[in-house]
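Encoded as structure tokens, the following chain is the form predicted on its own, with no partner shown.
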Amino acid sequence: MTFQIDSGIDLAGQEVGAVNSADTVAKSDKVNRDDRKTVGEINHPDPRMTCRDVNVWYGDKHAIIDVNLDIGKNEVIAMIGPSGCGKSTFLRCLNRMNDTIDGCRVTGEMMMDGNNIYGKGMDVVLLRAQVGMVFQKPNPFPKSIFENVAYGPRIHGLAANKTDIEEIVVTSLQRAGLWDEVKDYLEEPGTGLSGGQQQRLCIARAIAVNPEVVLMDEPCSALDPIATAKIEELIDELREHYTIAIVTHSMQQAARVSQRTAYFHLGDLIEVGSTDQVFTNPKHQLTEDYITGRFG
């Protein structure tokens, strides 16, 4: 999917003419900067996450204000902004990583089949294998490419015998697209791998453990321009079977990616709604403003 924006580059990343005027809002239609109050759909009609009056402290750091917003079943949300944006910091909220940080404070109502995940009594261990996390920088155990992938199986129970690990391993490393590519050297280590087969592997192993949501925090990063292809297509094709939310600085991969964008600006929500509609009709200034390179 390619579209348009009139800083002259189309977010298929090729060199383009400025769009016609009349494919955008009018500038005196567009929510002005100061109001920061979320624009579009926040709603989704089959949400797998909905949250409410999220807010993040890091200590007196006010890192998310009042965000609400529904994550939906089988689509991919791009989560999009300036550095510091707080678009990453909300991804971790999904499944308590924040948890992790000393100082940092959530409030507010994030659900997922009808619980508070920030409720008493979660498992956030259990939370963790339903709400899987691939990170900016791929992260394989120092163990063998099997190991990688069935040890969340193994820690969660998920299988009963040797014969249920090795199907659970091979199917993870087939809709990773990897088999392929590692199924004569299962034995060899991890880290052996290139980086974007290393990210490969990190996403085998999150979906090993069969969860319902998969969380992105910048996938491709630190990967070249053919594995990033690679990453793109596989979540394409993972989006049949799994939630995802991704966080990523690219809008010509959040554009080939997503089917809704959310924009964040200094902690606040500004925009949220179809990938198309975010891109090429933005409602909010300040989004237009992140689109077409004024800042960020």
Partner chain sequence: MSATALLFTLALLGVFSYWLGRKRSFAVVDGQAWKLHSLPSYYGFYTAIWCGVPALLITGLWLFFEDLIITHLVVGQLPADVQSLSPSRLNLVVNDIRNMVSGNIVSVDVDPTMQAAADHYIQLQDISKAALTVLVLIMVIMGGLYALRSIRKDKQARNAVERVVKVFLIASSTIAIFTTVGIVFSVLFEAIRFFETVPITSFLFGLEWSPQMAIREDQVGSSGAFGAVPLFAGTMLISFIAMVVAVPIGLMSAIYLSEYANKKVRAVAKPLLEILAGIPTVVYGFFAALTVAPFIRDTIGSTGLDVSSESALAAGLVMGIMIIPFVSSLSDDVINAVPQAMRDGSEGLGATKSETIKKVIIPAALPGIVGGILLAVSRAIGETMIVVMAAGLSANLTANPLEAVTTVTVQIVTLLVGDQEFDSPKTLAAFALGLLLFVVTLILNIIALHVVRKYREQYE
Contents of the next structure:
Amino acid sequence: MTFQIDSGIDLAGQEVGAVNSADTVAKSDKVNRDDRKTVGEINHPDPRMTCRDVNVWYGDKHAIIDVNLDIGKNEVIAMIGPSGCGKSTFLRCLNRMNDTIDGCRVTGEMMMDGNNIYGKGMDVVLLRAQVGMVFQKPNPFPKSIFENVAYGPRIHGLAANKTDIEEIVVTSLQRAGLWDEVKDYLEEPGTGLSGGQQQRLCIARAIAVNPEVVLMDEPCSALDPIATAKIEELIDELREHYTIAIVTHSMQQAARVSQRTAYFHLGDLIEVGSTDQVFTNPKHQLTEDYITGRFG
Amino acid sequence: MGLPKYTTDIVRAGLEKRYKREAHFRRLGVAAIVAGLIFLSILFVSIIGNGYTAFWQTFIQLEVHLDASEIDPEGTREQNVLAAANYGGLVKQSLRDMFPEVESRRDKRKLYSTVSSGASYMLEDYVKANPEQIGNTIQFWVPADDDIDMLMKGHFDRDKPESERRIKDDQIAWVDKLVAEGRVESRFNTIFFTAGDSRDPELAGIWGAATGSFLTLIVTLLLAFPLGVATAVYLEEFAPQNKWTDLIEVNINNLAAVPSIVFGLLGLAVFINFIGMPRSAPLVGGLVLTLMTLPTIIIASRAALKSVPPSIREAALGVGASKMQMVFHHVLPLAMPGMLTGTIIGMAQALGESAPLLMIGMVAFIVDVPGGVMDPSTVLPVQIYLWADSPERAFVERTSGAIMVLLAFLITMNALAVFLRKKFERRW
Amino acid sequence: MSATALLFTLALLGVFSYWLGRKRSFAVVDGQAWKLHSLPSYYGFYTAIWCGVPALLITGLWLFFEDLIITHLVVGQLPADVQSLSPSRLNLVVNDIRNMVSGNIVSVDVDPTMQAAADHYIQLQDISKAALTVLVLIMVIMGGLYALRSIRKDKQARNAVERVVKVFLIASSTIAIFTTVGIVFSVLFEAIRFFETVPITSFLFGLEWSPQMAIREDQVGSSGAFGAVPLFAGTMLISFIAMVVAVPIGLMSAIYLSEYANKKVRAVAKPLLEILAGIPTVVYGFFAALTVAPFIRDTIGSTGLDVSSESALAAGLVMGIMIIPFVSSLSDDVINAVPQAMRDGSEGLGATKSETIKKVIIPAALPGIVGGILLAVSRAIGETMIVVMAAGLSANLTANPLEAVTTVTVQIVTLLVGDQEFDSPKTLAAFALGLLLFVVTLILNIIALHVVRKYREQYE
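Moving from the form predicted on its own, what structure would you give for the form predicted together with its partner chain?
Below, the chain from earlier opens the complete complex, with every other chain and molecule after it.
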């Protein structure tokens, strides 16, 4: 078990913290501790990101406990579990969106291209350019549709001139399946679109930077079934170009869009496996309880 | 095609520049805060630096012979006889005795001006209170003239050529002699806190203005608090949603932003010229300030009423209370701390306000301490304005001193408001 | 009885009648209070209201008209040659009589007819006071008796009391409207009278302001010295300087405090900056005149430039300092109203914090910020004490911040402070300026409040 954190002081402090908090959890939850070992294959033959011994605290609350998981290249991996199980927290760690939250502390190792995401040398701006994010509620900026998509390339300086920007915007909107609907209204405000369109606009905005990984945090929870179906279709198409990690409340959605599924329960990663296997033949009792609707 | 290739490389290449801009922006933010705080500290340093000496006053000890033939030749000891005596002459005589070498008329006048012109009144009061001292020689402390006071406090540069100084060489020599004899003392300036206004800085005090402020604020509080609360209660609890209510709301919001001097014009035209109320009276000042602070109180009171959860109202109505009972028995007591906080803040605003009061004549030079809301008076901020206009160096000090007193009141009131808010803050 | 004593008596009688009414309500049901329609205390309130309210109304009306009527009667008794004086001279005479009545010394030698008039005045006042006292007492007794007699077991006392309270609530809430109407009328009438002597065009577009020239009667309206353009220019110059100081500092400190600063810094810096908002303007004025103006004169003057000791720069700078917390707290509000999702969206794409602020948050908050700045401008325009104490009186038409300029508010104060003849164009000019000030700030406020409200609704 290696903690790839540069500063020794940090390491010591965080390790002590980790042991203490893990102890309290273990004490209060002694009976189940052994049952919480992850079952299934956490490794992926061609991983894009590898996470080892990840722990997250919000203040004193131990939100993620010793999670190990690979995220494979060009796969869609779904993270499911009951509310408060830590699936969103885990997702937000993958591009360090938790940095903005006061009192949030992350230990362990999350590797991408041989660099630890939480290591000292890692640049957040660079990381987020590689690992994009789509949020639960569509959050287009109060700007025109064009400017929404052009925002990322502009701040990162990805386009040399106006033609480049236009090309990026058009391609992104096409990939997000929104082009045909908005091509005549590019100067209209993005906030004027319908919910589903807004969410696809946010996806277009994310892929305009050409990230390698796209994180989606319950992207359809605020949408109606038709809009949801469109997004799901889109996710399937996007797999060709991107690695996608999606958190979802809906097991049907996980089953429809993902190749692999990870089940989280109260901060533990309980089971990982191919989506078919997890839904048809869960190995862990907790997973089975959740899938059969006994709780959650 | 279309999407940028090599994103990471491009992003990495631009990082250094972007972080520089980030740090620059952050520095701007820090600079803004620091600038604000620097202005604040310069303001306070300048006021306190100029003002703290106002709380002390130089006194000179005179040796006064209370000549019975001068004061009370017939020995009646009656107050009106004592009042008629020439105490100014006694003070002058005492000064002449102490400096027999001063002979010319001009020099004598300079000599007399080293003590305050109020000295004779103080001597009079002393003799009236202690008639048994008549005929004796007493050691009597009188305030020094403001120029001498300034000299002692080091506000005049002794090294300047004599022609550029208000204090001349011989006066400095006299004062130095008095100091050497131990006849000069710096004492706590009770006059400053107990006297009304005066043309002589050493006799001027803030008590008159403070009383005027107090009377004005009392009028304001008695009117603005009930009216403000009543308006807030009506708008929040009873008013129907219609054009009329909208009009009232628009009016309140606008009045909150109308320049204060316009309220002064209203007071002048309506209360003084139309209704015929007296000029310079705290009653009129209070009325004007009431209209000015009402919006503040109403807005704060409405916010306080809004924060009372609807469940309380439903509970009260559910047990059969009338709407009026629900409001006065349940909602109002819960909203009261918030309303009081808003009222205190409104009162603090009123206490610091001066522009509208200039319009209604509270800017007159008034020596007497007002005894009621109809007496002519002034208020602390206007007193500050008046003194700030006076050319004497000693009034700079008095002005700053008065500002310190005013700020002390304001800070206390605001601290009280914060305390109330913290203490009664409730999350439902 | 004096008015104070009368009010005090009324209060006592009110308490007494409350007690009577309450007792009476018990009596009508033989002490079985549950038989009453309302709680006994409501019968008490009911009686007290009938006792007090009509009497109070009468007192108010009486005091309002007393002076008018007495003056009229006294003037009627004056010799014919005095009565035939012009209204303004007659006014002076009446003022002299009033002064004699209140015991103040009058400048002229006391003339027997005046003394007689003053005595008459005092006599009438005494009669009026006595009459009022008697009338009020009668009203109290009659009202109280009526209320007591009407108490029955099914008398709806609570409803009656609540109706009165509601009328009071409604009346209170209309004060805001009456205030606005009062402001409009008080400045409008005098302004119209002013425009009768000075044409409105030469007031609004005239380039020269020197009201002192028009004091002599034969010069009224002919001098053209009431051109207010230099005042507008001065006001705008000083407000502009204030905004140049306040907007960047206020906005940047709001941004820093809400986006960058940690809790500790915020807890210290925010209240400290808010102290600036609580300092009375007269203190700023003193600060400007005593510290800032000499400092500017000495530092900039040492470079060889000609700096007035009442420079617009000093007044504007200090006014800017005063407005910093105003801009800062308004900006803070609108910046915090921008949803966190916007920040997440931008940072999730890899934007740095400053890029997020500059390219997402400020554009999103712009309407709110503009509204806030408009409110701040309105405050700067209407600010009085700082400019009265630190800006000059000379109406220079200049854009040079180192020169002395004057403002609308300064002129209002100068024209109205001190004893003025109320009808001279000089005094009326102050009301015309007041009208202008009110209208301009009103327009700014309405636009600003509207913009801010629309902005808030967008994110609610």
